[in-house]
Structure formats: structure tokens, C-alpha cells
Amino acid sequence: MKKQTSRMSGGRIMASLIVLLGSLAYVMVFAVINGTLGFLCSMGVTVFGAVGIAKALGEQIALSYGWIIGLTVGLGVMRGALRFVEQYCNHYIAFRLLAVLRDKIFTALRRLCPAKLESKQKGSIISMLTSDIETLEVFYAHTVSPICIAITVSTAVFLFVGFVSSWYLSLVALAGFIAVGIIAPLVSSSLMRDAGVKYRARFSAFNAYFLDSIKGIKDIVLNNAGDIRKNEVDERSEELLKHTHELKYKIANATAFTEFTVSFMTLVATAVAVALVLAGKISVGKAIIGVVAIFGSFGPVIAISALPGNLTQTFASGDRVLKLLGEKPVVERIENGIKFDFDDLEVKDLYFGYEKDNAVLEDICMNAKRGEIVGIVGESGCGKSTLLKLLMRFWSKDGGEILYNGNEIETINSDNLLDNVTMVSQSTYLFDETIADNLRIAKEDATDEELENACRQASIHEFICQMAGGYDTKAGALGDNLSAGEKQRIGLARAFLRGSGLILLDEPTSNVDSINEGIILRSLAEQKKDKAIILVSHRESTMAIADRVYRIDKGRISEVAR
């Protein structure tokens, strides 16, 4: 897959992120109510030292100095609970929306999963639900609430410094704060733009090559290619690292550039007043607290100018979680169709092609019954296993018919489809819970009475009581506790366990000895009596239990002659 390096703007992502707020939007306003106020008292302390300044200088303040101390410390003091407030605020949204950013993610992947999730890498998803959703935090929790304090303390101290000082210091207070809330955060993150969305690409692919390394460490030994795979791993780190002393250099640059911003508009604010107060246009304690006032009113705005630093990796971050959550399924969902209690399967003239003009399948026509196991052989990539897929429905058909009853399966309701056939794929996966816990996912309420009856027709009981917990036996961190073989086996046991009226086998026996085989075709041949199977291998020998055996050569079906 090529991989993308362009994303939607800044203003979009901030747009569509902000509208997952939903109910928690009166919590934002609370915590930016709370923060401005309190940095509106922060400032309050260094103003009324000034006004204590400016009255000792002869200037006519009418609040007396017990006040004005008293002012000062009570500021201070609400200062900090306003602050906590605000950070509590922020905070309990941050962790509450990540909660269901997760949900939503697994929700989408449900959605798209499993013809849209065969071309993306696992370890690209485990990033997506860990650092990318955690770096996200960052915009809940520190960019919206900053944003729109700063936005009204600037508003306030314009307006203030206007009214109690000079209009002219106003200008250059809104000059500064133009220069730096506005201008350096937009130079800065069109400079910082394209190396955050390589560096979250790059740390991306590294977390998924990284993964696959350890899911495949005992290969790596058996063939001894440890050496290789670390010389790999070590030039992604490098080339990572590249990336990541790039996105720093940058945000340095861009904090060096918002400081001297900072530190050139104080002296430009200091001359201003020095001039109106050598024109008479002003007293000095006007100029003292106009000066003031604006000194201490960079805060908000420099926290903006902050922000591109870590923007970048928020904005790839949320670009790339929002593309996934917007992505459409490659097959819709049917909730309204129709339902039925399978009985039959027909396929009539079947055309189909990853990519157009490209088919896997055509003129594809057979049919199962219940009663009867359906054979289908053929080489290695020559569509057995799409042919499953189609069946599922995890890709839709480019042409011909397949019929559940007579029911066109682009009809059927997709939750009933999956209770009435069930697919065995070549590698099962095992989650870290017991075996029974695994077992379970397909019948949540079944016994265990059903679940050793089930184990007992895929011929893992035996084993499973062998094991020291047995049922109870943790399968461990991605089935590490068990070989291919009998992973397969349980994954079998699982069909069985379902009931469904049609199971389809993808190489069911693929991973075990001949004598593991034999009992799982005897098993299958004792299925059938009540439904209906269809039975997928490039071995010949598999299809002896068979009623019916179709041959798949170069996308093309044929009944073979028994």
C-alpha cells in the first residue's frame, strides 16, 4: 500500500475533534471560564503592585493600601483553585472523550474488518489505539481551553490598558499578541507540518515492524537471522531518531523565534510609554500599569505559540484517527434484510476481482445442502479462500447470484447471515484468556458439557485435559501456549460450538499429522448429518469424506468426476 503524507488541514482536524465533545462541551466552557478568570487574577497580582506603585507616585487611585494589598493576596490565593479547577476540567474531558475514541475505534475496525484490515499492518493499529489516542490527550487537555483564554485575556488587557492607560499601548499590547498567538503558531506549524507527519508515520512503521519481530522471534532463531533483523531494527531507529531531531530542531527554532517575539514587544511597549510620558500624554503611574498589565499578559499567547510543537503530532495523530473513524466498509452492513434458517446454498455464475479488470473468479456456479460435505481443491492462490470470503459476505460479488434459500445474499441481515455460517480460516486466533473463555466467543452461555462435546469432535479434548489448568489453561499472549495445529483444532472446536447450519473450513487440517486428520474428517463426516460443510484443502487425500469435490483452476470452478 503507498503510503499517504499529505492530511487534512489544521482548522479541520481541530473542527472534527472538537465535535466529539458532544455533551462534555459544558465542561469546556466551565474549565475556559475558570482558566481565563484565573489568569486574570495571575495578572491582578503584578497590576495592583503597580497600582500600589503608581498611588505612592502621586497618582489618584482611590483604593487605599490595605486594599490593595488585601486585593493582591486574595488573587493569588484564587489564582490557584481557580487553576486546579480548570486543569480538572480539562483533564476529566482529555481521559473521558480518549475512553470513547477507544470505543469508536474498535467499533470502526468492527465495521470494517475483515476486508479493509487484510491490507493494513496490526502494529500500525496497536499505535493507533495506544500513542496516537494518548497523544490526543494533548489537544482535550492543553489546546482548546489555552486557545480560547488566551483569545479572552488578550481581549481584556486591550480593552484595559486602553480605558485605565493609553489607547497607543493597546495597539502594541494587540500587535504582540497578533505577532505572537497568530503569526508564529501558523509559521511554525506550516514549518513543523510535514516533519510531524513524518515522524508519526515513521514511529508508526517502526511499531509494526518492531511487533512483527517479536510475534516471529523463534524464527528469526530457528533460521538465524537475528543479526539481520537487528541491523533492520537498528536503521529504522536511526532513521526514526533523523526524523525525531528534525521535528525538535524545528519546534526549537520556533520557541527561540516566540521569545524574542515576546521580549521585543516588551521593549517596544517600555518605549511607548517612556514616549507618551515624555509627551505629557500619560502620567507615570498610567505608564506603570499600562506596562505592567502588558507584560504580564504574554502567558495565554505564548502558550499558543507553544502549541505547533506538539500540534504536529497531534494533527497527524488525529488525522489519522479521523480517516479511519470517516473510512467506509467495503461491504455495508445490512440491518433490515432478511433472515432465514439455512437449509441450502447455491452460487450461480459468480464474477469477482480485487481490482477491476482483474478477476479471481468467474462463471463460478455450486451448491450445498445440509446433509453433505462439499469438497473444493485446487492450487495455492487459485481463489479457494475468496471463495469463503464471498460466501461470508466480507467482500461483495462483482456479478452473478448467491443464494441462501433462494434469498440473494445482498439481502440477507448481515448479524443473521453470520449465525448461520461460520467460518474455520487457516490460522486461529487465540486471545490471552483460558481456553474456555476462547471457546466461548462463539456461545457465550454454552456449557461445559458443550464445550468438551465440541473439543471432542475437533479432537483437542484429550490434550486440553493433559494440560495442567485444563479448560482453565490461559492460552497466553497471542496463543504462544499452543502449536499452530492445535490452535486450528480449537478454532474448529469453535465451529462445532456455534451450531451453525453451514461451516466453511479453510485447510482445516493443514497444521496437524495424519493421524490428527483422520479423526478430524471422521468428526467432520459425523457433522453432516444435520448440516452442511464445505471443505477447502489442496490435498486430495482431504476430500475423501466428501459427497461433491469441485476443482478451482485459475479462477475457474469445474465438478470433479467421482
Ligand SMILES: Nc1ncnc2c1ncn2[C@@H]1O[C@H](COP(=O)(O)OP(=O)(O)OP(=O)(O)O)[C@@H](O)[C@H]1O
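Residue numbers count along the first chain shown, from 1. Bear in mind the structure is a predicted one, so any value in this text is a computation, not a measurement. Here the rigid core means the biggest group of C-alpha atoms that line up within 1.5 Å when the two forms are laid on top of each other. First, how it differs from the form predicted together with this ligand.
For residue 320, the Cα coordinates differ by 2 angstroms or more between these two forms after the core has been superposed. After superposing the rigid core, the Cα of residue 159 is displaced by less than 2 Å between these two forms. Residue 251 is among the residues whose C-alpha shifts by 2 Å or more between these two forms once the rigid core is aligned.
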The other form holds:
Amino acid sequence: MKKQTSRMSGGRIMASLIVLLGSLAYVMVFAVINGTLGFLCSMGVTVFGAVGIAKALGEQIALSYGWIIGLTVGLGVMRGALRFVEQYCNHYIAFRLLAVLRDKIFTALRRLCPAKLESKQKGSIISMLTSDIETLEVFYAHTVSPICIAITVSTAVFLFVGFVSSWYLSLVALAGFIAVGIIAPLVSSSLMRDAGVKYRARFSAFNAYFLDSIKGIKDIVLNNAGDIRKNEVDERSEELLKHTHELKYKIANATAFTEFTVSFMTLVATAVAVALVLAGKISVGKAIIGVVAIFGSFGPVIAISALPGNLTQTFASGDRVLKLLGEKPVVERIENGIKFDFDDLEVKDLYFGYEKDNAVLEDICMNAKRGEIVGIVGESGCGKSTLLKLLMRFWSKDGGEILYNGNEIETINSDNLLDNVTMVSQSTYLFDETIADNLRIAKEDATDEELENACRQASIHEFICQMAGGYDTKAGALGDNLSAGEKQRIGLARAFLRGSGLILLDEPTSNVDSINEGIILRSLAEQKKDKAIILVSHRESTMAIADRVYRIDKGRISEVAR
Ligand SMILES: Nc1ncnc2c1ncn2[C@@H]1O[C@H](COP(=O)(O)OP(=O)(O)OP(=O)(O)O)[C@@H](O)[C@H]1O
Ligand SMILES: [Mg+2]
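What would you give as the form predicted together with this ligand, now that the form predicted alone is on the page?
After this comes the whole thing, all chains and molecules, with the earlier chain placed first.
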């Protein structure tokens, strides 16, 4: 099972996330160029204003007033256009990347399944698919380019002020950029880290509790436990509020610090400019141009100082997603394995445990061949479903052999195995699609006739026909209103449609009444002519159709004499 490894460093996460960009990196460079030029244009508006004032004060400026006004207006318009292109590019990248990430995560899950989704981490995977990917959107759209823009704009301002006005003023600006863009974010992120981590942990715990309460509301009402639950929700909500206050207080402090630093540095710049003018080092006009350029240049670094709150979260999301993408599956897919056409199954001395030294199944020996129905009985929790899952290679066995037509399961092509062996598990999932679509996941190109046939065999055809939309009724529209038995029979119909040589049925009739059970059992008896069926059931009536029956007890199996 997967061990919890420590988190990667922020820098590595960021680098890996940028590598995921692939060819979209060019679009990001384009976005950064546009963003930088856009900022410079917006500063140009105020700087040319200052140039106008400097000219009025008698500074030697080669430009006419007409040119100065024209440039100011032109830069203002350009600023709008450049900003549009920058935002367009960033969101283009972000949304394209969302699609790419979803695709990558889905591919990774397919590789890791079914073991991964059988494990206890199922909840966190669902949260990853939704919230983590959204968080990464923020990273790509609103994190990378602001940082690049801040660096380039600050460098440009530093050089501009130095060459046009004074290098002393440039140094003041540089100190301001470092204080606002580097020191403030580092200090505030270290101050906020604990509060942020605590807040997010509480927030997700609260969400989970709340969702759990809503999902289980029926049982809460049935047990008259509403008041207790409500009080608990209130208490947890209060506690979350406390942590929210704490975090917001720290964020407000950080923002205040940033604003203070910006104001302070502009004051220092003004003071230095005045001193330089008094000392006769620069003219008043140049001093004004320098100070105005510095005034307008803090925007990009302020944007960075607003990042840390998001960044910790982004890194946590990035870390989870990257780990999942790199995770090794419990069971490796076999691409170039043996292909077979099912005739018989032989299990020899099979040994398996979900955890080390805690065997669920020991020395399991059994067999099944075309033309027979083999039953498996045993107490709840004895490992019946586990055995069926091992036959489908959901998990890798810890010892013994599973042989299909004499071929060891670990040497068989994964797709081929799934074509030959079909399992109907204890719960059937219906997608929010039509009944016909739900059936066709078993056989994409099945004709309507084939669908009907399979449904008749599973004794569900009449029920489907009764619905207004028939086979085109949306399963989602029925919500949870399909009974457990109806869902189970749709699961069975899927298995019949798939047409594999070996069908594994885990309690296929547990929720079905005796009339429908009779129909299903008759179909099974008919199907066994050219198939093998392994049937797990607690029901005596169901077991009656089995040709042979095995009993699992305390991890061991024995054939029941009948
Ligand atoms: N994914 C899993 N991880 C760890 N333990 C598991 C997992 N799935 C099942 N188990 C444990 O393995 C044992 C066998 O479970 P299994 O589902 O095979 O029983 P079963 O015979 O099918 O029971 P039932 O008749 O109730 O369906 C149980 O103790 C169960 O708690
Ligand atoms: Mg079971």
C-alpha cells in the first residue's frame, strides 16, 4: 500500500507544474511580454504627465506638448489592449491546462485503478479531481505571469530611473521592490503558514462533516438525531469562524505592512529627490520624472505580495496532483501478454492479504470450466468478494497460482483478461446517462435487439419498458429512485451483454424477489451452456442452481459435498 511521503519543496513543485505546461509555455511567455509592456504603458501615462510638467518647469525636453499628450493618450489605449491580450493568454493557458490536467489525472487513475479506488483514499481522490484542479487554474492564470511581470517591470523601472533621473533614486526604488515583493511575502507567508494550514484543515474537515451530514440526513432523521447533529455543526462552524478570524487578521496585517512599505518608500524617494535637487545633482524636472516613475511602479510587486495566501494552497494542490501523476500502480497493466479464449480456470494455493501478515485468503484451491455454475458461500467478511477481485486482477496475489487455460494470470494481456472475465459487483453504478448508454458501456456497439435480449435475461426489460422514456430514460432523472434490485439487474444485463466466457456474480440476486430471481436463475442456467459462472450468494435458493459449491471459512476453502 502507498506510504505517505513528505511534501516536495515549493520550488520543485513550481518547476514541475511549469514543465506540465508543455507547448503552452510559449503562450505564457507571450502573456508575460504583453503584461510587462502593459504595465510599462500604464506607467508611461504618468511618466509622460511628469515629462509635461518638467517641460513646463523649463526642462530641456525634445518633445512638443502635442507629442507628449499624444503619447500619453496612445499609451493609455495600448495599455488596455495589452492587458486584454495578457489576460486572454493567461486564461487560455489556464483552461487548456485544466482540460490537460483532467485528462492526465483520469489517465493516471485508470492506470492505478481499481486498487486505488478500492482503497480508503477514495474521498481524497474526488476532492483532488475537483478542488485541486481548480486551485491549479489560479496558479497558471494568476501566479506565474505576475511574478515574471514583477521582475521585468521592476528591472525596467530601475534602469529607466537610473538613466533618465538618478541612480540614487533607482536604488531607493530597488530597495522598495525588494521589501514589498520579496521580504514582505516571505515574512507574511512564514507568519501565516500555521494559521493557513490550520484553517484549511478545519475548513476541509468541516466541509466533509457537513457533506456527510447531508448525505446521511435520512438516517439522522430516522434516528431522531437531528438536534445533536445540528449542535455539532454549530460548534464546528464556530470553531472554523475562530480560525477564519485568525487568518484574516494576519492577512490584514500583511496587507497593511505592504501598503505601509509602499508609502514609506515613496516618501523616501521624494525626500531623496528633494535632497538631490538641493544639492544641485539633478534638475527639478528630472526629479519629478524619477519620483513619478517610482510612484507608479509598485503595482506588479504588490500583486506578488498578495500571492502567499494562495501559494501555500497551490503548492499543496500541486503536490497532490503531481504525486498522483507519478504514482506507481499496485497492479501493472500488461500490454504484450498472452491472449486466450476462456475454457477453464484453476486456482492453486492462492494466498492474499490486504495488509502484510494479515491474510484474508490462504491456500485457496478451486476450479471452474465452461458449462458449469460454481457456487461460493461463506460468512460475511470471509473474503468471497476478495477472491472474485483477485480473479480479475484488481490486486496482485501474494502467493499461489491463478491459471486461465493453464496460463498464469500475471502473464495475460490486461485487456484480454477483461474481455474474458466479467464481474457484477455487489453494487452497480449507474451513470447520469440513458439506460441504453448505461448498458452500452459493456458493449459499445450493441444493437437495440442485443440490449433487449440482455435485459430480458436479467429480468429488467419489462421494468424499463414501463418507464415513459423506455431505454432512453435518463438514469440520473431517476436519481436514487431505482431500487437496489433494479440496479442490480441492470448490472446483470451489462454482464450478459458483455458476453465473456467467465462471469463472476457477487450476490446477483440479494435484492431481487423470488419471481425475478427465478427468471434470472433460468437465464443463468441457459447461459452456462457455453460459459462458466462463479456465483457468490448467501441464498439457498440461488445456490440450488450451482453444479458445485465451495465454502470459504477463516480464509480457507473446501468443496461442499452435496
Ligand atoms: N480494500 C480493502 N482494504 C482492506 N481490507 C479490505 C478491503 N476490502 C475488503 N477488506 C477486508 O477483507 C475482508 C474480506 O472482505 P470481502 O469483501 O472479500 O468479504 P465478503 O466475503 O465478500 O463479505 P460479504 O459477504 O459481506 O460481501 C474483510 O475483513 C474486509 O474488511
Ligand atoms: Mg462481498
